[in-house]
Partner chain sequence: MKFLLYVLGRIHYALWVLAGVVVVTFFIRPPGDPARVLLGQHADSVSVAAMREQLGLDRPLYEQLFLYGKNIVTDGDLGRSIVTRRPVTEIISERLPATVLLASASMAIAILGGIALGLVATIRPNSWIDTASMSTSLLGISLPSFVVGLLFILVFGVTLEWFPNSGYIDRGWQYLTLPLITLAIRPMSIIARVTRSSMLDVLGQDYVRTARAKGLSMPTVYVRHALRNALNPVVTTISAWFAGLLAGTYFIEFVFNWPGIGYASFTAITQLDYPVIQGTVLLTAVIFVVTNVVADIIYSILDPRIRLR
Amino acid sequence: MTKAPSQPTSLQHGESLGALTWRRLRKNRGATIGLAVLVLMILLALSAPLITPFDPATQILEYTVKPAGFRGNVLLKKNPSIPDRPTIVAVSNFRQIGDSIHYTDPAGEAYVIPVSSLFGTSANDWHKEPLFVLGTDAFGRDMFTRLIYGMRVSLSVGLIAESIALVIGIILGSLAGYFRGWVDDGVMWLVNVVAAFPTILLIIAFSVILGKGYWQTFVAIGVSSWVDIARIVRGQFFSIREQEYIEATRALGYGNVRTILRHMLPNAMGPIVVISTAGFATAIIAEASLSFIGLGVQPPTASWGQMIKDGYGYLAVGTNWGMTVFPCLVMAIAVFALNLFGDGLRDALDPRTTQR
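For the form predicted alone, what structure does this chain take on its own?
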């Protein structure tokens, strides 16, 4: 008598759930691409001081609104107030005569400066020809530098704001779905009250109350964005609560907190991950929207929304379109990558899938 073949299982012998999730995730091409883009953006943001030629607030007024690929010609002058950050002097040409540098600025004016006033000990130190890869803005600031530092702001605000929303939404949704009754009624009343206001208007209201600034922005976005998370968690807990293994935890005398955290919440993580990655992307867009209308991260801090605002007028008249298009394009790539990764992670975490 031939033994019937056993049904394939997704979990291989000795394989942890984390290893299974990673194995499934690697087979999803979209999720892999999204993860690679996110990792690249995080690395760029973390290494911003090493890969950018300027401080994001550095202004070279002689180089305002320059096109992408423009190469400058500058001298670095000592700055007594900030010894490690020299003053940048734009020049058209220069020549050294003895202990003095004779140079002509971009306006054609001639000047003389002693070599001892320059930054460093040789021409390699005090003379540079920086390449402005993406051009400059209306204040002569390097667009590439501000784009990378703006990536720092957007990713950090998105992460912190969505973490705040997750904490609030998971706590309220799990309490409503597990205890039901008057607890559920109270939580859903609060959810309906918050959901009655458009999210962006609620974010603006909190921004006005808390004030303008960096931390005010992610708090305003976080406390305004938990409603969908609470609803998803509540719905998942309604279904999971009736499962036999949850009844077994009650029979074994496990407490409510242990049952929620160790047995119910892990089995609801698939939809939570999807909604949180979508919320991360939404938080990035919300931060850019607040900065665009002047209620988010304040100048001179680099922000994608502020960059779009600064370049919008030029786009409207059909010149220097890169000032608006570059930050919009990077933000779109970030949001798209987050959605790709979130969808793939949902499939990888779903216990009902049979993908090997």
Contents of the next structure:
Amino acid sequence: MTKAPSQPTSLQHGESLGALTWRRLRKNRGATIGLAVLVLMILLALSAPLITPFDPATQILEYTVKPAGFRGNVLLKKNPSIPDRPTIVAVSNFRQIGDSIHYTDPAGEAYVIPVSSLFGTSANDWHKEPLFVLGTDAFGRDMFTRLIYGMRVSLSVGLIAESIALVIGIILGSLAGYFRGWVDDGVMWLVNVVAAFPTILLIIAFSVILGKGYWQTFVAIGVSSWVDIARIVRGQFFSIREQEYIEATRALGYGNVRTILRHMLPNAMGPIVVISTAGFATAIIAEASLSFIGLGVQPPTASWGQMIKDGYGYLAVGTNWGMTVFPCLVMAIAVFALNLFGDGLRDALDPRTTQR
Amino acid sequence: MKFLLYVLGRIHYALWVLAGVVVVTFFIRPPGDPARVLLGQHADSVSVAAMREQLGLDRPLYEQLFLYGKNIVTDGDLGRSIVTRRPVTEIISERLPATVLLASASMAIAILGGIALGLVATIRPNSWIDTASMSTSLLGISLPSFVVGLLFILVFGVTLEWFPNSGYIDRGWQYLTLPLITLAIRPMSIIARVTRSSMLDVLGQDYVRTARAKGLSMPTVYVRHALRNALNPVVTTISAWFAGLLAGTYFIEFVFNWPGIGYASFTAITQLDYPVIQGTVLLTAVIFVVTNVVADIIYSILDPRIRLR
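Other form of same protein, the form predicted together with its partner chain, not the form predicted alone:
What follows is the entire complex, opening with the chain shown before.
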């Protein structure tokens, strides 16, 4: 057996597309910041219960529409139906006399209750002064908590809706670009029909068809957002199909599916990745828009659009602008970060970019 | 002859697309029985059946679809609102002027502002002006229009009290200001970005250097030589954005209580008044398809290479 000739050095020192992209991406300040913000948001969303002591749906009706930095004063009562989730009672002041607690609620009514009806054993267990960092909403729910939990909805909408769009777009785009002829004509007709509707209108239309709800929203956004992906995949396949290595797969007798999945798709990945980040951002905006007009994710699930809608009613009155501004701000930061990252990714993946 | 064939071909294809568009809009209807939604949960089955018959819902689906398409093609009839029983075309034509006014005024601002912003950015690429103008436009793309609208209401309406929060222009021009700017920001940002990248492409070409070399002033080179050739992708963006702008009015009109098509659609969505939703969505799609055909034809006049392909 003879020894195989050593490989040419250029191949040994070759860099994978991923490594090259990563190296270029790190040099791009905007993209780095965008990526950092995204990672931070994902961490926040995942660890939501650890970060905030509140529950996103718990209402403290005495504490509605409080401004940012409001500090509450509450007693925790035993809850007979759910032992580990106490009932929250807002008080303006309280006194312990023997075995009973005398307190006045924020409206000025005086009450007397036995200490035994309170949660836990010591005063530290049943008396809290919680800080509402960003204030409360119209139902006395903590804004910060709802923003963090809303992040879960927004990020999962982005992820799931974009995955649905990717599957549809890649399948249709590959079929059109690979087989051409009448398949291409059919797919492009569908693409043109769907593209005739502005995306947000199509999403609204699908939401009307599917009804309101969590999964319905994901699907409505996903099935409305595949057009650009299909177009890009088709375009990429048109040029890739002419390459010699595709001719080689045919000469080797590979099936169509194998050629498409193993040899063509990986080489079309760059533009697909770039358009996906843009789609991710669009999906987040779409979900918020849907919730804002009352379609989309339904209460009591915390969602940014829902929060903006709740705050909108108070905006014109001029009370607690934080209810509107904070969710707007968080969404803007998320989308801005995604767009910064996407721009950087596009530059890094673009073979024409001269900076190395 | 070749030009005529090209035009006919485009129109023929557009008709096929429009047929698909009609089919899609036909299916925009809420789950469940519209007749029951309309009459309430307590209605007896006889009146529900009568309502179904009145709405034509008792026929098979393909027959309903055929009838829907036939009515649109022959009479331009989009059906009646299931809430007010008024013809959808009547509702649309009543609301259309407000939307057209808002959308075209915004587009004018977006085109002028966007091209200016894009040009300023290319005077010195990668300078702070470039960075500032591109960051601004990236922010403009990142913010959904209704969010911008709400922030404007808060800052200019509630806090500074410069402009009214809501209402129609019949009460004075200042009612137009906030919705106008809000709607213009997104397309303006996109036009600015397209102008910048297209200008940078053109500025790198030989004839621009030649123009500079023969002693022309920078403004002349910019406007007469570079911008003219850089405008093509910008025009594409603008024509593609017009229908998107109409979609944008859905939210803007709701936020600012602007009595246009978007506001009517919004009301229809909350009431599940699907014929009105179908009508406005169809209108937007038709405008998009027609604009595209017209744009294609204009391009083929400007650039004969297109129709020879």
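For the two forms, the rigid core is made up of the largest set of C-alpha atoms that agree within 1.5 Å on superposition. Source: prediction; values computed, not measured. Residue numbers count along the first chain shown, from 1.
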With the core lined up, does the C-alpha of residue 30 move 2 Å or more between the two forms? yes
